[in-house]
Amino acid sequence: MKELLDRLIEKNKPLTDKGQVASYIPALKKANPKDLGICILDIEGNLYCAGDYDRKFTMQSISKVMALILALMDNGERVFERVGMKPADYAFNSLYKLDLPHGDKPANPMINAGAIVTTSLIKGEGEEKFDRLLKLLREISSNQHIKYNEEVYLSEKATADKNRAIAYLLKNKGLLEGDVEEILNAYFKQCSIEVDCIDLARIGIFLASKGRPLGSDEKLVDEEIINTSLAIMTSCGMYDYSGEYLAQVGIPAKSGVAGGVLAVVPNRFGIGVYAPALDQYGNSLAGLELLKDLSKELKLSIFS
């Protein structure tokens, strides 16, 4: 597996060059475009990684699985009463359906509109659904030591604008409750925990074992939640390039802004990959492309 590893890194290596690291988050813009990682961790622990994999990076969308798991552990399938479960065809920052006559809610937990929704039905006041969140994700990773990134997180903060915009139409109709600072203040935070590829992977490992961290009979999360997670990362979890992902790659996964793609094979593997430089749908485009081909030489499709 490190062979096969350290091969596709150095394969795949040269379409950092091709793509742009995210700059509308003025803190994202330090880190590497050359950077790319990989680590896989299988279902009895094994831990493979090629490349960059020890960069620390944010989880910016990728939290927005964490933050639906631990909405649907509050709230159980009212959470679909306010955010659904259809792919998007629609960038993952815009408003625009939202304001249409026919647009009741947003697509899906996975673009900002429906996160920011997911965030605010996790239960606490003030910094209590962020450090729940936090919690629960130290618990998944079987890591105490993570935290999120002060200067990520202020920077997110202060050129916000479009996610204040989206959140406070989501309160025009109806889809959001509470104070509307007080849960973008939480949604920044949780978009700025740091991580690693270990981590995602071990993210990754807790999910392909049906809610059970990575050593442990312990079942932290209903399997349903789980499958419903899985299912929507499946779906919607590559913005508006999912269905393309999909037919490529073949197994649920989630994107993030800062590079990071965490990835799952059911029953088999977790995967955290890295790679800054984004494609134009603010995926990791070297990143995808090391998980297209990691995808066709070990048969990891869910469809295959």
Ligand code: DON
Contents of the next structure:
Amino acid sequence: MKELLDRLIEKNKPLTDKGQVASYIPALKKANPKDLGICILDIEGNLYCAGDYDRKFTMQSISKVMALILALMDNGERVFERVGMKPADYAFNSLYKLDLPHGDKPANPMINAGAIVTTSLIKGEGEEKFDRLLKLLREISSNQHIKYNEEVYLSEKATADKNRAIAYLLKNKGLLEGDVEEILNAYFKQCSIEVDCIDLARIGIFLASKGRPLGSDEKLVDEEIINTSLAIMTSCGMYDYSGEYLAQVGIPAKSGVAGGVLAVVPNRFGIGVYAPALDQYGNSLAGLELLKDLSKELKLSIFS
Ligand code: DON
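Swap state to the form predicted together with this ligand from the form predicted alone:
Whole complex next, starting from this chain.
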């Protein structure tokens, strides 16, 4: 496995030149566009890593999976009264359709509008929403050291006019309850949680083993919630590239604009990938190509 990962890193490394590091959150510009790393953790606990797997990066939209899980734990299926389950054929940060006269709810919890709704549905006042999400994430990944990156958080908070517009529109439509700035702060903080590829692989194995952290028999989350979250990652995790991704790679996954990808092969593997140079959809360009090769070599597609 290690040789395979080394070979695929070497093959895909040149693709890092073809993407662009995100710049709309100024602090993300500091990433090295040439980085490419991967870790794969199997259900027995064997970990294989290659490339720049030990770089730290912020979860960004990968945290939307955790917000969905916690919102479902807190509210059950009522979450879907405020956010849909449909793939969207428009950008992750779009306001499109939110202001239609019949009042469309956000298409799914993986786009920004949907994730702001799921974060709002996490129980707790003030800092409590974020603290509960961080606590769950630490348990899921068996890493008590995970924390958020203050610089990235403040950088996003200072430049988030579009997310602010989305959130206030959601409030106006009756889809968001509570203090909008407080909800946005929780959302920006969850996006700024810092991880590496090993953490993502551990989160992946938790999802792959239907709610059990690695090496534990304790089910932290109901299997039904995990299955719903995996289904939504599968259909919506790569935004308007989700259909192509599913056909070409076929592994439930969620990307983040800092370049991380969390991928889950149910009952088998948790995978963490990092390559900050992005494609036009805001997904890790070399990261997805690496996953495509890995999926082909090991027949990992859920359809194979
Ligand atoms: O809300 C935002 O724009 C970011 N904090 C997260 C977006 C993101 O990660 C999109 N992903 N590829």
